[in-house]
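One chain follows as C-alpha cells, the form predicted alone.
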Amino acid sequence: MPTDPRETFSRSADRYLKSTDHRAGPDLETIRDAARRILPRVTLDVATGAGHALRVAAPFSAFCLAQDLTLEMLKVTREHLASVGIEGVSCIQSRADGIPVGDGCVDLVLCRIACHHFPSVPAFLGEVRRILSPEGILLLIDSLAPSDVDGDRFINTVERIRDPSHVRSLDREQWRDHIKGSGLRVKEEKKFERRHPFDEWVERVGLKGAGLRALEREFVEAPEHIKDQFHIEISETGQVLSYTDEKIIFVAGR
C-alpha cells in the first residue's frame, strides 16, 4: 500500500528545487512553447513540486495557480518563483482529483513528473476535464513504464522501494486509454529519455540503511536484459552509478 506522498515531499522540498531531474529538460521547452503559443489567461500547475514547470509558463500567462498536496512544496514554489521575479502566484493545497477551481476556467493545465504518485489517474483526468476551458490544453509529462512485463515490474519495483508513495508508472497504451476514457483527446505525444545519477536519485528522497541496500540489490542483481533496457551503469567495484528511463509528453484537450 503506497504511503502518503506528504511523508516524502514534506522533508525533501528543497532537494526537488535543486534536482537535476526537475530543473531542466526538453519537457520544459515543450511547456514554454505551449504557453507562448496559447497565451493562457489561467495556467494551473498540478502537483507543482518546486515550481519548475510554472517558472517557464508564467511569463506567458495572465494568472497562475500552483497546486500541491504538500504545504512545504508550496512554500518552496512561492520562494523559487519570487526569486526569479514571478510574483502573484496563488497557491492551492489540495488533492489532484479535488482542485477548488470553477468548471471550465483553466486554459493550460500542467502536470509534470507527478502522476505516478496519484491514487487514481482517472480521477485526476476527470478533474482536468472539468476545469479545462473549451479550447484549453492539458500538458502532462510522466514516467513511462515499458510495455513488457519484466521491464514494467522492474521500474515499478525500484520506484516503490525508493519512495513508498509511488503508486504506478503506466505504459503508453494505459495512458492513452485513461486520457480517452476521461473525455479528453490526445493531440500530440512524444517520448524522451532521462539518465538518473543513482546517488542524487536516492538522496533526493533521503533513502538510507536497509531500504538503500535493497534498492542497490535490485539494480546489481537485475537480469542482463533489464540492465540493457534501462542502461544501468555499475562500476567495477559494484557501485550503482545510474540508470535511464523514458518519459512521455502528452498534449491533450477536449
Given for the second form:
Amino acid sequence: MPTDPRETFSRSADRYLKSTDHRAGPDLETIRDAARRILPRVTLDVATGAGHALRVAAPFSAFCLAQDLTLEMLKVTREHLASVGIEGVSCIQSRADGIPVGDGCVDLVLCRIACHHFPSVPAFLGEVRRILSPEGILLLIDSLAPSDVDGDRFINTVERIRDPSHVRSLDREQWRDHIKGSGLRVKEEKKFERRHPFDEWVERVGLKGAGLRALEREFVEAPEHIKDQFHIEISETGQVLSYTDEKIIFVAGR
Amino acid sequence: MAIDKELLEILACPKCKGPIELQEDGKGLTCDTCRLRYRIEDDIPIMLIDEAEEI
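The structure above corresponds to the form predicted alone; please provide the structure of the form predicted together with the partner chain.
What follows is the whole complex; the chain from before opens it.
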C-alpha cells in the first residue's frame, strides 16, 4: 500500500521549490502558452507542489487557486509566488479527488507531475470534468510508464522504493482510457524526456540508508535493455549518476 | 491576508459540492447541508472532510 503523500511532502516542501526537475521544462512553456491563449478567469493548480506551474500561468489569469494535500507545500507555494511578485494567489488544502470548488467554475486546470501519487486517477478526472467551465482546459503532465511490461515494472518499482507514496505511473493507453472514461476529450498530447540526476532525485525525498541502497541496486543490477531504455548512467566506480524517463502532456477539455 | 472574495465565490463543500459560508469570526467555513465546519489555518481553508468538525 502506498503511504500518505503528506508524510513525504510535508518534510520536503522546500526541496521541491529548488528542484531542477520542477523549476524548468518544456511543459512550463506549454502551460504559459495555454494561459496566454485562454486568459482564464479562474486557474486552479491541483497538487501545486511548490507552485512552479502557477508561476507561469498567473500573469495571464484573473484569479489563481493553488490546491494541495499538504499544508507545508501551500505555504511554500505562497512564499515562492510572492517572492517573484505574484500576489493574491489563494490556497486550499484538499484531496485531488474532492476538490472544493463549484461546478463549471474553472477555466484552466493544471496538474503537473503529481497524478502518480493520486489514489484514484478516475476520481480526480471526474472532479476535473465537474469543475471545468464549458470551454475550460485541463493541462495534465505526468511521468509516462513505458507500454512494455519490463519497463513499466522497473519505473514503478524504483519510484515506489524512492517514495513510498508513489501509487502508479501510467502508460499512454491507460491515460487515454482514463481521460476518455471521465467524459473529457484529449485535444492534444506530446511527450518529452527528462534526465534525473540521481543524487538530487533521492535527496529531494530524503531517502537514506537501506532504502537508498536498495534503490541503487535496482539501477545497477537492471538488465541491459532496461539500462538502455532509461539511459541509466553509472560511473566506473559503480555509482548511479542519472536516468531519463518520459513525461507526457495532455491537453483535454469537455 | 484574509479569504479572497473571488475564492468564496467558487468554494464549495468537498462532500456535497454545495455552497459554504464564511463564519463571522473568519476562522472557518460551514456547510449547512452537511452540518460540517472546515477550519481556516494561516488563511488557508482546510477542506478535508475527515478533518471537518460536525456542527
